[in-house]
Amino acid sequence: MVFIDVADILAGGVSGGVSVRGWINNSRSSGGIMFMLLRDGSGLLQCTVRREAVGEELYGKLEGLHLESALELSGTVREDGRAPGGRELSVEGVGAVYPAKLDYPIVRKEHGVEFLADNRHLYVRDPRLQNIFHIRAKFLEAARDWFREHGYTETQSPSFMTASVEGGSTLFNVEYFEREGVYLTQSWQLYAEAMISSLGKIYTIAPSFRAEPHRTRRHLSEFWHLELEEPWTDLAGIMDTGDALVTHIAHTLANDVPEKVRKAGRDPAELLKLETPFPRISYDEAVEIVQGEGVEMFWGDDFGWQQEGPLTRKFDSPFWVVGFPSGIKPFYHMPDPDRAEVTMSGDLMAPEGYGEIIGGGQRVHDYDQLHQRVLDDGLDPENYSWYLDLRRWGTVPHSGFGLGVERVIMWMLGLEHIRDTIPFPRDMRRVFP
């Protein structure tokens, strides 16, 4: 027996007799007719069971199945404007049945956030989350397509590190056999700078870990990081890359899965409006805007969510903030040759209060300058000896950035909370289930 995906049926490419299989997402019956919503991973299909068509015994068996029971159904596909997706299956036969237990905990009523978090292993079946996860997969597919078309090579780096990339206060310590001073990675960047001399333009899509004690709607302790590094590229060049990549992903979602985007909460037309290049303002200008909104911020402060909110609401597209002070950027950022107190760095901010979605810039490529930056930051040069070696042999100007996958999806879909962008979110309060 050949089974057809629900998505193919809803797309209109299948008609006549078919077989499907999936889980009962919802079911109701009245007067000898049963309406069953079947979920198979690709979508939801209304399946109509008539007592007269399947017989009293089989009808009773199906009527007695609980939510999340799995089964195989066969029948005829037909158009019905009243059905979700405009098509339904008139059931004529039943194959294997895998009954679920009674009292599935997630029912059609309002549930609290903590209850749904405790039952996340079941809540991931919700059609709303299922839709977002499909978009997430398309997002990553679009990114990889763009990288392939532009000559980048995908590579990987370790998850265990012995040195900080983004600051020691956000490191997760790890028991690594009998060795101390081992941490979960905050970013692949240091290793990426080694790999550009091997592979040239490179990227990765991998988890990163930040021990940030934030309890906001925009932070995760484990997130997926899309990072890239380019040799012979300066700050302006890497921002051009970010503009092109983000725009390509947004347009792909709007063009390829518009109904899914709309169902998630964003009008696809808004994503299609994105055009390159994105606006660019200086850190100095950004501080003035925030202060003008009555929010406390001094020159030299980093942006928190309190500052990013009013700043990003001034724009209707993503925009870059460039030239952050040296004191709030890691040691590897290139100082501005014309203004030593700021760096050749840039953060891409999403509008509507979503805040930073990309952080990056130009790296220090001179050995002596980098060595001094390590000392100035109070770091032990021995921990970065191999990284300093990169400036001894084959150093070239180079730049890169990191894009937070969940943060960008949250903005592109207009979501209220970042936890909805990933199947099993991890934050400072939750590592279960």
Given for the second form:
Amino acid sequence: MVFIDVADILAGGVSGGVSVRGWINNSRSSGGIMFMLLRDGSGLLQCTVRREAVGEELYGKLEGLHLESALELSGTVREDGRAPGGRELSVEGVGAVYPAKLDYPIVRKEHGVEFLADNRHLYVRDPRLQNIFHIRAKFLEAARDWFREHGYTETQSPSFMTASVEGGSTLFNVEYFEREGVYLTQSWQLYAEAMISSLGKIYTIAPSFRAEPHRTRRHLSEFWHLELEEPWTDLAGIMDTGDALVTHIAHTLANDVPEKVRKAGRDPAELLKLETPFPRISYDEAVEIVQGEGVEMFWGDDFGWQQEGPLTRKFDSPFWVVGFPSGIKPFYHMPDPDRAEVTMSGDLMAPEGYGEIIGGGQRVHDYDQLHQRVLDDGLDPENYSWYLDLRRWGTVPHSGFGLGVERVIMWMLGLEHIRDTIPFPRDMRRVFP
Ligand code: ATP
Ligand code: MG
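Output block for the form predicted in complex with ligand ATP, input the form predicted on its own:
Full complex below, order starting with the chain above.
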């Protein structure tokens, strides 16, 4: 038997007799007719079973199956305006059946967040989540396409490391054989700066780890970090790259999977409206906007959600905040040559209250300057010896950024919480299942 994907049936490319297989997402029957919503990896198909067509015995057997039993069905595809997706399968035969052992715990009523988190291993089957995970896959595909078209090489960095990239407060300590002071990586950046002299323009898509001490709607303790690094590029150059990449991903989602985007909660037309370049404002201007909204903030403070919320609700497209004070950026950020108290840094903010989605900027490439910055930050140069070494041989101006995959998906789909952008979200309270 050749099995057809539900998505291909719904796309209209299939007619006549077919076989499908999947899980029973929902089922109801009355008066000798049963509507079974069958879910396979690609989507949901209404399958209609008539007692008179399949016989009393088989009908009774199907009727008795618990939700999330799996089975093979064959029949004829028909157009039907009442069916979700506009097509249904009129069932004529049943192949293998893999019955569920018990009633399925997730029923069609509102469950609490904790219950769904405890049952995440089952909840990942939910059609709403399935839809978001399909979009997530498309998102990563679109990013990789863009990188390939623009001459970037994908490469990897280790997850175990001995130095902090984003400050010590969110480091995860690891027991690493006999060695003390080993952590899970917060960013690939330091290794990326080594790799640009090997491969040129590079990127990675990999998990980063942050021991985020607060429960928020936009922090995970393990998130997927899309990071890139470029030699011979300054802050303006890296922001151009960010504009083009984010716009390409948004347009690809809107053009290639508009129905999925709409189902997730965003009108694809809004993604198509994005245009490069995104506005760029200075940190100083951003502080003034926040203060103008009546929210407390002093020059030199970092943005928390109390500030990013009102700031980003003033915009309807992403925008860059440029030139953060040195005091709130790690040591590797290049000081502005015209204004030593700020750095050549840029964060991309998503509008509508979503806040930061990219953090990046130009790196210090001069040895003495970097050495001094390490000391000024109270760090031990020993821990950064190899990183400092990079400034001894062929050091050139270079820049890069990190984009939070889940953050961007959350904004692009208009979701309320970061947790549903990733199959098994990790936060300070949740490492099981
Ligand atoms: P925030 O201030 O929001 O915590 P950050 O300044 O710590 O962000 P960076 O260190 O610049 O973030 O990391 C680059 C990007 O990675 C961020 O712009 C964001 O999109 C993403 N990111 C950072 N921390 C997290 C996290 N805990 N969970 C999900 N995404 C994150
Ligand atoms: Mg942070």
